[in-house]
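Here's a solo chain for you in structure tokens, the form predicted on its own.
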Amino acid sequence: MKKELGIGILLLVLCVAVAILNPQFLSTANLQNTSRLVGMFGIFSIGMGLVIITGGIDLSVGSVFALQGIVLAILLTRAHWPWPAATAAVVVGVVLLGVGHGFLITVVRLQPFIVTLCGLLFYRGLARFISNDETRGFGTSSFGLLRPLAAGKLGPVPMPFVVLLVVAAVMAVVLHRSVYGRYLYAVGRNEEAARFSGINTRLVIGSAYAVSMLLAAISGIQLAFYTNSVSPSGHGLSYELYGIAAAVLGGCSLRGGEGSILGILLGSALLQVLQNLVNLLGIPSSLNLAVMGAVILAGICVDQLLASRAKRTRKPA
């Protein structure tokens, strides 16, 4: 809990500082928009955290958002599928991509970085091809529950944030209170030892990628309707970095075997507050990626320092 406490204090200090620098931060509209973004980004960041806990990585999430958004727009506005059928089709399709990643990583034994990097390129290119490199929109129709899921509210609370709380509660039980969660940590700490202990490491790792893509599919639907249009070349661009940064900031070690749902939530919130700070203070938006890169680097450096200190502590006298 030390990491979670530290990131929580940092988040609180940052919120107070932003509020002092620009009181507009505390306006109802700004808080609702920020919590909406925390919800959408937090959901797929939890999935990214699961993958990182197993010692893997997924660089394809942003391109998956583009491909999913384009396919969903075509099914709803061109093919005129009923929204439940179109939603089920894109969610199942995205989950199958995760299953494919897991197969290549666990059975073919390819490196997660290579598999998902190829996915990043392939899915983005496929999205541009099937859309003729044209932006696809959703118009003004609500398409059942899809638009309210992204733009609606439950009282004063945006629906994406409500969905995030539900997802976080479920995943907290799965990760911290189930045998499957213990298997995820065990595989991340030492895959070979976990396999000799009788754990089906292929199934555990493969399922982590599938669950990650399921959560990405939920976020992808929300993001598509939040923007109300999908540009195949720019939609979701570099969003995988947000997920990695949120997980690392929240205490997930890139070496695997460490992390918590609470930490990922705090990391997601911290990133969005940082983005909000950039906007409210009039800092050029072109620095967003620079801020994100600095945050990831800082998180990795802190993780390395903590790991080195832990090794020295355990070292026999």
Contents of the next structure:
Amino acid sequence: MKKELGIGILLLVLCVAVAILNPQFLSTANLQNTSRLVGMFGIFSIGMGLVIITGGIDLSVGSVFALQGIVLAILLTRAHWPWPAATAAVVVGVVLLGVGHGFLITVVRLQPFIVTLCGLLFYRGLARFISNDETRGFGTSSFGLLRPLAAGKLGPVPMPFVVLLVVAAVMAVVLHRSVYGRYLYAVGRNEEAARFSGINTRLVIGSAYAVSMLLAAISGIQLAFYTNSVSPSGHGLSYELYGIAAAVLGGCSLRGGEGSILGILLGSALLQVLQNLVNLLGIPSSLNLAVMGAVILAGICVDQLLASRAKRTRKPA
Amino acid sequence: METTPILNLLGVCKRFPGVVALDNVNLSLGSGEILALIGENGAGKSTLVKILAGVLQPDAGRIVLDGRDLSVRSAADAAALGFGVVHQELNLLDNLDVAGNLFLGREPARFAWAGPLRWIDSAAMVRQSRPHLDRLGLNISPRTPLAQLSLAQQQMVEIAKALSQNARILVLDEPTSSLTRAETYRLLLTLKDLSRQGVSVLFISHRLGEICEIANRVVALRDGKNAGELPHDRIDHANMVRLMIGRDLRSFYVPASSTARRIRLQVRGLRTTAWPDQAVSFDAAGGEILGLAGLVGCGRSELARAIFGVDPMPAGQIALDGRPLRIGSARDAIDAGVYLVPEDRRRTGLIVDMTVRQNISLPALRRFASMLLIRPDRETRHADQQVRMLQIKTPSCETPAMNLSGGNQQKVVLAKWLGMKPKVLIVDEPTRGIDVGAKAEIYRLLRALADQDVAVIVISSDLEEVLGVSDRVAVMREGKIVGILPRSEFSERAVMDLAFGTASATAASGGGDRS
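If the one shown is the form predicted on its own, what is the structure of the form predicted in complex with its partner chain?
What follows is the entire complex, opening with the chain shown before.
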């Protein structure tokens, strides 16, 4: 809980500072755009967080966005599938990729880093091949309810943010209250001991990759309609790193077994506010990534210092 | 052999959280002496070796070499002082050749002025390797890649490495545990040879026979304390066993109360992946404690893991209460009421950075859930109840398990299963590394379980313990059960004879007084 409090305060301070330096920050348009981005990034970051809690990692997310976007565009604009069918096909397909990752990691016993790194390369290449390396657009059609659901607004609030709140609420219950959630932490802390307690560790770990891909599929559809065209080589490029950064910033340990939904939410929000800050404060946008890297590093250093101080002052039992 | 000691350890103490590993241990080693250090598992032998190797620092006590106090702060210190330590796990690099290993970190160099970029003078290294290998009668080329050598040869290379650094005191931690009989013989000859050349040898072994053959003196440790020593003419199997076991724990053990017993667990023709050629069959009855004795590595833990479903079982049948049981995973065993308290509680028994509550509830979590959501009130009530019942000393149920002492951690592992109505409970080394008081409590608990018609199986390397706590003892050797002793035939000698195999037990009493 302390970690969440720390990053929450950091987020708040940052928001107040930016708002004072540039009142534009609080304008409706800026708040809407920022919350839309928080929504899209937050949803797949939660999936990434689950995988990280099991002690793994998923590097394939960004490439999946490209492949999924291309396929969705082709199905809707070339094959003229009805939108529910196209959406379902894309979501199921992406989840199956996650099941495949889980299988390779838990049954074939390959390292998560390697499996999803190969995914990163493979899906990107596939996206470029099936699109002839050409950008695919969605045009202006709304595809029934799909565009309003993916990129519209509920009242003044952008849909991705609404979906994020729903996903976060559901996942918070799953992770913090359900048996499955406890098992995720248990396998992340000590897979062997979890197995000795009768937990089907393969199923628990493998399913985390599937859930991660399910959430990535939701983010991916929103992202595709946000950009409204999908360039196979650049769409979603290195977005998995934002997910990892958000999860780690929010208190997930890459050693596994640690992290919370609230922390991941705050982490994702912080990343987007940082981007926003760069834009609003007139910092050259080429410094964007540098600012993000520096802030994450500083945050993690402070956290480490506090943690080791807490350890030193704690009385040995 | 009476020599003036060159090395003296005086009052050496070392404690770890929850355990006193060494308590005021004294040890002396003469020049050219071969001293055997014996003791049960957990007696403190390896801790002592690590202190001499500079891996661990003693909390108290003196190390006196040639009459001078010294401290061994690192492996480099140990080497510089003339200690050559050969650990159980060899510290060699199998991607280098023999010469490269001998001179690792001290390679003869050309262009020495170039600092880290100096060239390794391979020719000189090979030339300088030869005498060290010859001294041990090791007939291999210094150019041989280490990976091509047998384990015994690699061990010799490790010894050669120590000698090439002018080691005067050679410390060997169970050097023969993975050697064949012929290889062992050759190693023992080499050690005798070295002792004639004035090298002192501190030798740790569980194989009493080889100690009889080469040791000039035996020192025994028990529970981290000196348990006595034997001069050369009193070294024999019986005396060593007596020294290792010594203390009377009998008053701790609660005798069986029930007599009518029904078979609960039947194991027929079970093979493990560790010993695929051996089929194991036995029965365990409700109300009894069945001991499983034998040397380390004889297949007891592997048997337990196969029954519990965490290791694959290539062949065999298991029946519970007369009904056949198919076990493909730990879940199957747990659903049937067959539980295991594993040997390594920190690695497999507990998730140490989870709380006491979370650990206790983990295997039964689904029982505290409705609609797959954990009901915190039910979970907490269950954990509290177990903590009270087993008198686990913890500030609260929300304390991480790692903050508890070894004995209380073990009770948390037991608590996981006791709340789930065990039918068969297998406990693997239940009291390793925990203090005497907690041991007594655990013995009482196991007996109470047996009295509730549970079939309790206790695996233990502690002879006194396994004989004290059990109603029957099955002895394993090299993957098979070689005998099952009823209480009327219990004796340390009987178990030892079975565990070592009669032949080696005879050899062990080569000192001559076997009656």
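Positions refer to the first chain, counted from 1. Rigid core: the largest C-alpha set superposing within 1.5 Å between the two forms. Predicted, not measured: the structure shown is a model, and the values here were computed from it.
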Core-superposed C-alpha of Ser285 shifting 2 Å or more between the two forms: yes
